[in-house]
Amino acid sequence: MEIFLDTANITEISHILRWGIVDGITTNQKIFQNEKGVDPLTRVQEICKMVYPRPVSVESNGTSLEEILSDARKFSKISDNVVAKVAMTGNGNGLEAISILSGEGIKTNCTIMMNLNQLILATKAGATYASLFYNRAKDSGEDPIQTIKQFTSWNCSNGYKTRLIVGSIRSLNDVSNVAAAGADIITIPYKIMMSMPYHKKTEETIQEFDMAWKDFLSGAAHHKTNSK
C-alpha cells in the first residue's frame, strides 16, 4: 500500500518528504484555494520537481469534454510525473476523456467515485488511478469499505491495471479502515498525517524510559564517586 499526500502546499510538502513515507501527491481545486494568490501551474511545477518522480494528480476544471482534455493535456505537460484528474461526470464526458487521453499515453486519475460501478467504468476506460472518495460515498449511504473491497477482488480478478486511491479522509481511523480493506493508495490530509505518529501511550513510555535512564546515569555516577 501507498501513501499520498493531499495537499498544494510546499511547506507541508517537505515537511512530510523528510518521513520518506511519501509515495505520491494528490491536489484538487478546493486545495488550490487555501493557497491563496499563488499561480497553479507554477506551484505544480515546484511539487513536480520537488517529488520527482513520485505521481502528482492535478485535476481539470469544467465538466464538456473539449474542457477536460484542455486542462489535462496543458497539465500533462509540465513534467512526466503529472497525472491528469478527471471527474467521473454523469453524462459520460469524463469516461470519454479518459478513454481518449489513455490513447495518448497521458496517466490519468478518475476521481469522486462513490461507488463500484463508477470505479468498474473508470478502469474499462483505462483510467491509470481510480480514486473512490471514502467519506462522501459514507455521506451519501453507500459502503466504502465492502466497495474497497469488491473492487480490488474484480480488478484482480480480470487483470487490470488500474490502482485504487482512497480519499476523502477525515480521521486516524479512516486511515486504518481503508488499509484494512486493502486499499492499493490512500490519500492524506497534511493535518491527519501529522497525528499519525502519535499515541499518548507511546509518549507516556518514552518518557518513563527516559526517566529510568536519567536514573540509571544518576545511580552509576553516585556510585563512581563513592568509590573514589
The other form holds:
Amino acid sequence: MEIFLDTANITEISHILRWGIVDGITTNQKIFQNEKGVDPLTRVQEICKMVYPRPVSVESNGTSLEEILSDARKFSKISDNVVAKVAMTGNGNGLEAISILSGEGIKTNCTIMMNLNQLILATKAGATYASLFYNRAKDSGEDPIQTIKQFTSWNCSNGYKTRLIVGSIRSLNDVSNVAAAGADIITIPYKIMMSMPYHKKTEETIQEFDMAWKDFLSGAAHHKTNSK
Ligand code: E4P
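Alright, leaving the form predicted alone aside, put up the form predicted together with erythose-4-phosphate.
Next comes the full complex, and the chain you just saw is listed first.
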C-alpha cells in the first residue's frame, strides 16, 4: 500500500518527506484555497521537483470537455510526474476526457467518486488512478469499506491496472480501516499524518525505558566508584 500526502503546502510536504514514507501528492481546488496568494503553476512545479519522480495529482476545473482537457493538458506539461485529476462529472465529460487523455499518454486520476459503478467506469475509461472519497461517500449513505473490497476484487479479476486511491480521510481510524480493507493508496492530510506516530502507551514506555537506562548508568558509576 502506498501513502500520498493530501496537501499543496511546501512546509508540510518537506516535513513528511523526511520521514521517508511519502509515495505521492494529491491536491484539489480546496487544498489550493489554503495556499492563498501563490501562483498555482509555480507551486505545482515546485512540488513536482520536491517529490520527483513520485506522482502529483492536479485537478482540472469546470465540467465541459474543453475546460477539463485544457487544464489537464496545461498541468501535465509542467512536469512528467503530474497526474491530471479529472472529476467523475455526472454528464460523462469526465469519462470522455479520461479516455482522450489516456490515449494521449497522459496519466489521469479520476476523482470525487462515491460508489463502485463510478470506479468501474473510470477504470474502463483508462484512468491510471481512481479516487474514492471515503467520508464524503459515508456522508451520502454509501458504504466505502464495502466499495473498496468489491472494487479491489473486481479490478483484480478483470485484469485492470487502475490503482485505487482512497481520500477524504478525517481520522486515524479511517486510515486503519481503509488500509485493512485493501486500498492500493491512501491520501492523508498533514494533520492526520502528524498524529499517526503517536500512541500514549508508546510515549509512557519510552519514558520508562529512559528512566531504566539512567538507573542502569548510575548503578554502573556507583559500582566503578566502589571497586576503586
Ligand atoms: C483526494 O484526492 C482529495 O484531495 C481529498 O482527499 C478530498 O478530501 P475532503 O473530503 O476532505 O475534501
